[in-house]
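Starting off, we have a lone chain in the form predicted on its own, written out as structure tokens.
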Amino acid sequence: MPPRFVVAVTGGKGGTGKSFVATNIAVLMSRHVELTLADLDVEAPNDHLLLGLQGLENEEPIAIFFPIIDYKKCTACGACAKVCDTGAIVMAKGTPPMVMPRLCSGCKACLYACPYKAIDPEGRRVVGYSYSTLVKRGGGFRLITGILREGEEHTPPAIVVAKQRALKETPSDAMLIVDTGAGTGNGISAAIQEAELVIAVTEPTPLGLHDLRAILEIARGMEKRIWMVINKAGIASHEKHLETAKEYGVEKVFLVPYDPEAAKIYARGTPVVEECPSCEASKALNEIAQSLLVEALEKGVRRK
């Protein structure tokens, strides 16, 4: 059974503060309900740093399909290379195919295309690792972290495997908060797929507005409910962001003001809602968490 309530925190542009929002909300909500936080920013996961953890626990390899070719069966017909859309299988004239590991996405197209069953269906390659770590902040919660190995080309396979672990380890009467990576590629679509509600975090800059529209297009196309958080509010006008929110049918908009004290606490790797509950940023984050808590309880998420 999937978790009772799945929420994705995303943003399009990097540096808007989505991990800042996700970790602080998780700390606040964990005081009241059972939850898991999944850090699916597999190229640069940092939720554990923002939560002040000394390390990650319970490592498991992220292994995806990899075509191991039996050259005794291979006739060099080229069927595998023709269907490989990442260019991972190359063939020089008159030679058998060669596989470039870092280019392989593990899609299995070559496996199904080979007419001679010369590809081992059990072939695997490790592209990253996932971790499951107990966080003792707030009321306590589990953090699932996905990490892609340096130099790997494809993020979606690692995102999907780490997300599956988060779904598996989250009780069916709990909620799951997903913190995605930056960008608007298919890895982001994979990360938010199970989410009922998407929280788009942006900042009041032209760059923030540009990438906000991109992530809102994705969320609307996937028929997700949308909330918006304008982080660092006050450093510039956010009127166009509000107009965009109305255009895309955003249900709620929250403002987290630019707060120099919160920025110092952020730099120390401590949740601002714990170290400075009276900070203006903490008050705004509390407002978001309270709104989410109402929804979570309505959906039957288990209280602590």
Contents of the next structure:
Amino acid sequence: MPPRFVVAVTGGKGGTGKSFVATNIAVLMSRHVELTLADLDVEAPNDHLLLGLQGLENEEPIAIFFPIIDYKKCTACGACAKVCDTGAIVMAKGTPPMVMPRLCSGCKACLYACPYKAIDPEGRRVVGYSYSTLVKRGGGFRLITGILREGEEHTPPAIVVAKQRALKETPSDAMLIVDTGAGTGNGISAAIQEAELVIAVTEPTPLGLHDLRAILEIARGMEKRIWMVINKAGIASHEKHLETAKEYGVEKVFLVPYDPEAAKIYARGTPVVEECPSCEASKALNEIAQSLLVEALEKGVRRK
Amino acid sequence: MTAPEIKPPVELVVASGKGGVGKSTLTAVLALTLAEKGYHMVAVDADAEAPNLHLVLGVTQWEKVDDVYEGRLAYILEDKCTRCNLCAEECAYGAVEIKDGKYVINPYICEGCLTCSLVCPPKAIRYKFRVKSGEIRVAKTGYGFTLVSSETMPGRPNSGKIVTEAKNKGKELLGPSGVLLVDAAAGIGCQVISSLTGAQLSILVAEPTLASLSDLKRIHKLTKHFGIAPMLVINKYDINQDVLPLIEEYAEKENIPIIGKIPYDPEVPKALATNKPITIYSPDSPAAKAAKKIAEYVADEVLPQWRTWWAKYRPKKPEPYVPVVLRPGQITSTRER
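Please give the corresponding structure for the form predicted in complex with the partner chain, as opposed to the form predicted on its own shown earlier.
Now the full complex is given, and it begins with the chain already shown.
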């Protein structure tokens, strides 16, 4: 059974405050309901740093399929190289296929294309690690973190494996908050896949707006309900962001004002809602958490 | 116009791991300065999933837009599907969804890898071929140089391939000499790897936050894989005095020259809002002055003798990429760092 309420925090542009919003609302909401936070920004995971954790616990390798060829069975027919979409299987004329690990996305097409069953279905490659750590902030909650190994380039399969762990470790009567990376590719779609509600975090610049539209395009295409957070509000005009929100049927728009005090607290890795509850940013984050809490309780997410 | 001819061309990549630390703002100032000094230069926006450099440079019209059609998208024929669930079990991307009892493939997730059609017993899976995966765009900026930009369609995979194409386009326009200035994406995945492949120099941008430091270490490790000489710029250096020394210590330990620091400056977002580089919008602002100084240093001190610079700061031995392959029966591995 999937968790009762899944919310994804995303935004397109980097540095708009996705992790800032996700960690702070997790701290606030965990005082009232059971929840898990999943950091699926596997290329640059930072939620544990923003929560001031000393270390991550319960490591598991993110192991995806990797073709290990049995050259006794291989006839060098070329079927595997032909179906490989990423160019990971190379064959010089008349020689058996060779696999380039970095290029392999672990999709298994070669495994099923091989007529001689020369590829071992159990071969795996570790592209990263996932962690499950108990966070003792707010009312306490679990943090799942996915980390891609430096040098690996196929992010989406790693996101999928980390997400599956988060779904497995979240009780069915709890809620799951997913924090995604920057970007608008299919790794982001995979991260938000189970979410009913997408919170798009943006900033009041044309850059934020441009990337926001791409994310809203995906969220609308995937039939998600959408809320929007305009972070660092006040540093420039956000009028066009509001127009865009209307265009994409965004249900709610929240403004988190630019707050130098909050920025300082963020920099050293403590949640602003705990360190400075009276800060302007904290008040705005509280408002978001309250609105989410109403939804969570309506859906029967377990109270603490 | 005293800029030296750089032959063959040199590739300089601006990267950071973390997003929003000021890559595009700095790249724009660099590009303007190099152009001003007479360098033959092409700028490439290699953040295909969230391209923004054209906005900083005030580009409103493209001279040329080439569609990239290379994607493949799977779909399921409902009347042939026996709901055996094999495709859903085998898709590495989790793209197969069950909606109202029907199996459908999420077009924002599917990579077109063929696996589902190979495992489907009733052969119920077909493909749309030549799906548009993105665009490569070229514009002459108002500042006298050419910008090549790349953009993937929302939810499409393989942004790294588009980045490679954009870079190739940039190299073609550059010709046999000059500077290819690449603005990389956030992260360390395929787009960033495509940006770094073939580059000699890299400017890493960090801000004094623990998050940025963590991501800096990751992007720096990648530059070591590729034998690139890194330089460091610390942006918004004055927002946190506790974390700043940690970044400086890391740079010193790792032999990364710090080529400048830029203060936090509220003029920067205002400049972005007007689609102008900070040195044009507010040339006397502290951030503009600092960024300009960095750009001049790169133009006057680094690029004219980039080979010496490269020899001095690139890793003596590139750190090889070592895959962690688990043979059948091997359950786990220990983390390597």
